[in-house]
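One chain follows as structure tokens, the form predicted alone.
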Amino acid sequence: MSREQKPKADYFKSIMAITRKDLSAELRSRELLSAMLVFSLLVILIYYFTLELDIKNRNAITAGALWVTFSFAGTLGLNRSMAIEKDRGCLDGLLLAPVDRSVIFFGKALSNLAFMFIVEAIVIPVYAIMYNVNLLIPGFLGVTILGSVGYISVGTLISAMSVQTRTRDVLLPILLFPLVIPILVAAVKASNGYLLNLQWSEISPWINVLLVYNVIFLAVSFMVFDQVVEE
């Protein structure tokens, strides 16, 4: 292995080490996933019992209902993920580790993304069964992945910023939701396009928004995460 390849390999190993730490800790405690899942399922049940809709209207609100559920559950997960690190003193240990600070960002983002994917993998089939809606559409699932990546990339950065404050539970959604409005709107529009069988020309602009958003905020998070955690 060349000298250039070794630092890259060490960089990715460090990222995966942080991700594995979070996943193994969650497998032992099941604190974060259980909270996200219970919250998501409760929201779906509330929709089910309060909205008596025919099949056509169900299809029309499905994307919005799911993304509202994913966004609030994701916020709950982001908040707890960083708060646990702070309360247990693990965050200071990570900051003292002899690695680039962006490693912490990508490691936490991957673990947060894994938690969100697990919740989505359970919520989507449950919603499909309850509402008798076909959600196993490749395009719809692809939009769900793209939207989740963008949401988690911004959310991980903002949660690292807000975790240092006393009002972190309130501050995170206040800072996060204005920033993720573009991705939520694009994800809902693109998801609706696939669910309603619209033409690709009507869906592609929203897919482009998701792609551009993901690239921009991943790059921004990579560049500013060091300054955010230093503050």
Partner chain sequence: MSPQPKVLKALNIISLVLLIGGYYLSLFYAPTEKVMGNVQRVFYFHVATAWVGMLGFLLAALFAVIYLAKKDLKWDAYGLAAVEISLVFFFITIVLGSIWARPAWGTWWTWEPRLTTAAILELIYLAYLMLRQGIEDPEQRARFGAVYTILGGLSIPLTLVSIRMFRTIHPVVIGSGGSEKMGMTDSMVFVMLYCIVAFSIIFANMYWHRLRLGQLAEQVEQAKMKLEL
Second form
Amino acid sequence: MSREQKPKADYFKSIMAITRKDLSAELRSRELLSAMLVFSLLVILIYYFTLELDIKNRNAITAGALWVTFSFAGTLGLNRSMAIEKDRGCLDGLLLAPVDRSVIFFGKALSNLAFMFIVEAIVIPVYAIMYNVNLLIPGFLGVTILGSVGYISVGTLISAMSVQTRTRDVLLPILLFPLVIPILVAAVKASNGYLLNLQWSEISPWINVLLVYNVIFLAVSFMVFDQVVEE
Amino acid sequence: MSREQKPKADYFKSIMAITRKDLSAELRSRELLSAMLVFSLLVILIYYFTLELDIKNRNAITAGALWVTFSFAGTLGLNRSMAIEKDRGCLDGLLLAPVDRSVIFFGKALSNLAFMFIVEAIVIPVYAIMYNVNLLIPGFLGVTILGSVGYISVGTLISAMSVQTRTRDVLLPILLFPLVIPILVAAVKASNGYLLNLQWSEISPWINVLLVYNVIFLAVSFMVFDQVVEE
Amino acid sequence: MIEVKSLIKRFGLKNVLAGVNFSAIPGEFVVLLGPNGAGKTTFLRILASLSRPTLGSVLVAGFKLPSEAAEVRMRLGVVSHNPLLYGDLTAEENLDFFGRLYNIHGRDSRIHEVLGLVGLSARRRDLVRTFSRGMQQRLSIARSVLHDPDVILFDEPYTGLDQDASEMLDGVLKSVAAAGRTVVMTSHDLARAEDLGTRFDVLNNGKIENSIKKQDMGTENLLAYYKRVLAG
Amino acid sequence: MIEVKSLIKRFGLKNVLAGVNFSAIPGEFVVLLGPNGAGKTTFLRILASLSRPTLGSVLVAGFKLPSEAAEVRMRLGVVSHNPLLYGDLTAEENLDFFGRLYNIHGRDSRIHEVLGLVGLSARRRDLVRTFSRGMQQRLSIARSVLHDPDVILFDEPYTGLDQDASEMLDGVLKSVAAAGRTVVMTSHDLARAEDLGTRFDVLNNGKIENSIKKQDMGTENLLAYYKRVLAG
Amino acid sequence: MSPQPKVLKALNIISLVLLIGGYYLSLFYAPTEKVMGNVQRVFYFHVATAWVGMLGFLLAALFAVIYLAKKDLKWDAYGLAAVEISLVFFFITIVLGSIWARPAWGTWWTWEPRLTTAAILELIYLAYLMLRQGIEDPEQRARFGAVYTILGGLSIPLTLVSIRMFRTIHPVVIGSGGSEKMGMTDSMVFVMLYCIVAFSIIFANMYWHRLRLGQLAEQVEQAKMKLEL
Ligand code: HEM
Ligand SMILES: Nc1ncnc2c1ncn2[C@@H]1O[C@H](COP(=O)(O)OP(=O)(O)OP(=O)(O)O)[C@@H](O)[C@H]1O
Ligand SMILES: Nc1ncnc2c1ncn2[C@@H]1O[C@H](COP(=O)(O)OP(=O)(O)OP(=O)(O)O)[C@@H](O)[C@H]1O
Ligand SMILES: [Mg+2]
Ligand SMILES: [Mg+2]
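In place of the form predicted alone, the structure of the form predicted in complex with the partner chain is requested.
Below: every chain and molecule of the assembly, starting with the one above.
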């Protein structure tokens, strides 16, 4: 029996199996998405309630407010998505499967990204209507996508770590936020550039920062992921 | 054997037993407090970074920024404190004990309040230094205490509910924030009154709101607590 | 003493318990048998006041549930599928905490005693979360008998216990039953059940389908009896 | 085929496994015995590639751990203390998901088959989180044999199973062993162990203290043997 | 525990002497800066502690890579020691900066990229300690810690370039044209370089002690274990 080869599952098919499992579980309960959405709206409301900014200031902070909202909602999503894996020991189940660890990373990252995009796709128009700003700017949307990819790639890695600690519910934002602040700042700056119709030369450095961080974070996360899921 | 009476544990002693258990577990690991603290600092930082407010605006939002920070850090604390009860079925263990449900409520609320106060006692001076505002105003501190009591009393109730749902990590802020917005707004307004040295007549309505909400929330939470912990 | 009349428990539209009648007197040791998903855990949780009956009357230790729950709880010792312990406290601190809530006199010496009983004296200063499954189960048993309860509800208490611990638990259960307590236990281990119980009830299809005293069993062994009942 | 040489596993400064030597050939059914906290679960987790050895060499199904873990995993069926199932998926969806990861041909019919085997066909469309303990354990067993593994590692698989399910599991294990697979199982149920196993290893104080084949046991029963080994 | 090796004892004395020398040079030898006056003397320690602070964080990232490759817990201990000491030094940087900022900018703290990124860096490594605290198994703790220090190490460059990306009041010294910054005389440059070297040696000294402390703690644990058995 021993050393003869058995056919392995296809790399991409396995990734899709994981993503599909997450999406279909979510489709049934819709609890994660609805939680992220309601939470996003609450953050926006609380922002305005406690800050009481005047109109002029409001426009200047659109990108900031949106990104704070996305990152808090994102943590919620990341936490939950990994907690599902940990609850009945499912993560062990995944780890027992004969797939590369990077398959697990990409599978989870993809479904996390999908949740993030769905939330953004709803929050951005709602925000645009509520505060009467035009957000349908291709550049702005592109930056949002770029920023989300970077955020989710570190986020998936960190949430896989934090969920295995005793203080899992509290540790994720603490570990994640300081690391992604460069991404958040660059995304906010670049978005503001598009919203305020600045020159490309003023926007491009931030886009570069975003691209560099995306590449670095994705590469590092992908490379070290097996270190954080194995005992 | 049946109907003869057995001596019950003293009401206040039982409350203290629960609070003490929480505090001594926390004293050992200090994980909850450090998490709440670091998280608070992060929220303040993110605020700065994404909003980039100018000096004038900053002063006006001190109370707002602090209360947003407290409420986010508070959710973290509440969530964790109840998750500890749920993890190995401990909540069932508490419910099996021959103490009134209100004992459990007050015991948990007291330890949550203690955590909240400790966090505030550190965050307020740090904020005062970082933003260069004087916060050592008795009225301001009094309002902080009042607001925290209200927040924690509903918070303890809601966290007992949310922790029993499947989506426990995400549900708490969603259920809690809309309920405590009156408290937050009143606390922000009253604090601002003290910070900007307004007349008592301008502050007192908000203090009244706070007092009324505190009494109502405490009374209601205390009364319905047994409904949410029992199956 | 336990008395349950036409108890119904519904989850959604499914009647998990569909009219259970049950009673047990002091000194009686009832083993509750039944296939997976029969509702044994659900039944015990209701007796333990952890779950409310949808319909029906429940009397435990002479008090009504759910109205006189506090009195019932004082007299109740429960082992459930979960250990009901705090992972961040040591074994000793866990027992001390529950000891306070149960208002136990001579708490320290009693804790010492039960820890010895379940063979965890050497590990009493270790955090519960580093315990192996069987060690948690042992502590869970210690916790349940700490206040010398009148009524004992044990849901598969032998789970994860090794030979020593199982024999220890045999001893505890026998001495408790001999002291005139009421014991209700579920188990899938029929050999053990046969040895300990004084009565065997089979829960199936939401009802107690059969109940037999040990002295009435004659030459039939428990396994045969159980299979016969399930076969209808 | 399993071969373990001078395996050490340390938690902090505690050597939970202090030099375990162990081997099992195809067709062998090893029951791992030992008191609570002896390190049985720890040992099985290492064999299952879920935990890394601190020191020592481990060979499972002819491949080295941890370096050739992926090959090992393909040939491994594991039941652990946790069900390893998604509560928010139905029984069927859970098996379908794992079936994809294991690249099983004729997935649907195989799932149908194992669900029938563990007696959950009727509940296959129900969410796993509404299952009772024993039902989760059944599904967990179905999951572990889905891909017809060469090596089977079962940690107290009888936990929570009722009579029917236990007999089903007996059957599964016997047929698997007869088909030349390697089985390692832990259990505290010596009667069952004696019936199934072809070899009995006692893990104690971080070492395999004794190992005996069934045909060499003579008239001594397993309980007596186990107690004698523990007594030193 | 073996007594301190001779080199370490010598290093203790050298460190002390260097520290006293640093005090002397910065407080008395260096010329008083024209615009800011005596507060500017804080500058020498401010820069030197910032340097060793970041040095430790970088070392930790390096050790993390080695740990992940070699899986020898020794490297984890090295990394942890570097982070702990650097956290202290970096905290001193922030405090000294604050003390300086009070007269220079009229505030203890201002929201400005260099200061903010410095604060974030400190928070990253506090988070690192919290991560370690939440994990029992030393091997897992080491792995997670290593992964996190590598990610944290990526943030250090950003802190460095932050002052170049934003318009800011925190001055840029190295590599800038030198037009706006305070006029550094040669003796000022000398004191600065002296302090950087001195603090590097002090860092090495403390690092050695911290490693020995770690080994001692481990021995105590082992002794305790033996007693229990
Ligand atoms: C990564 C951390 C830091 C590094 C590498 C750093 C480095 C430096 C350097 C090299 C100078 C001298 C500039 C010159 O002489 O032209 C300087 C000046 C100064 N730093 Fe920092 N610093 C750091 C963090 C901080 C922090 C956290 C604060 C405040 C809380 C601070 C406050 C100051 C002040 C007030 C000055 C003098 C500014 C002036 O001349 O107007 N620094 N710093
Ligand atoms: N929260 C719930 N929601 C829906 N159904 C439930 C819930 N809890 C239990 N059930 C169902 O109730 C039935 C009885 O479950 P219970 O846990 O009482 O069984 P049991 O007799 O203890 O089984 P086992 O021997 O496997 O432990 C099962 O069919 C289960 O699916
Ligand atoms: N993460 C951990 N940290 C520290 N100690 C641990 C950890 N996991 C297990 N242990 C210790 O390792 C020892 C062996 O545990 P293990 O779970 O392997 O025992 P076991 O033989 O499976 O026992 P049981 O029969 O009770 O299941 C126990 O003393 C336990 O306290
Ligand atoms: Mg059950
Ligand atoms: Mg075990």
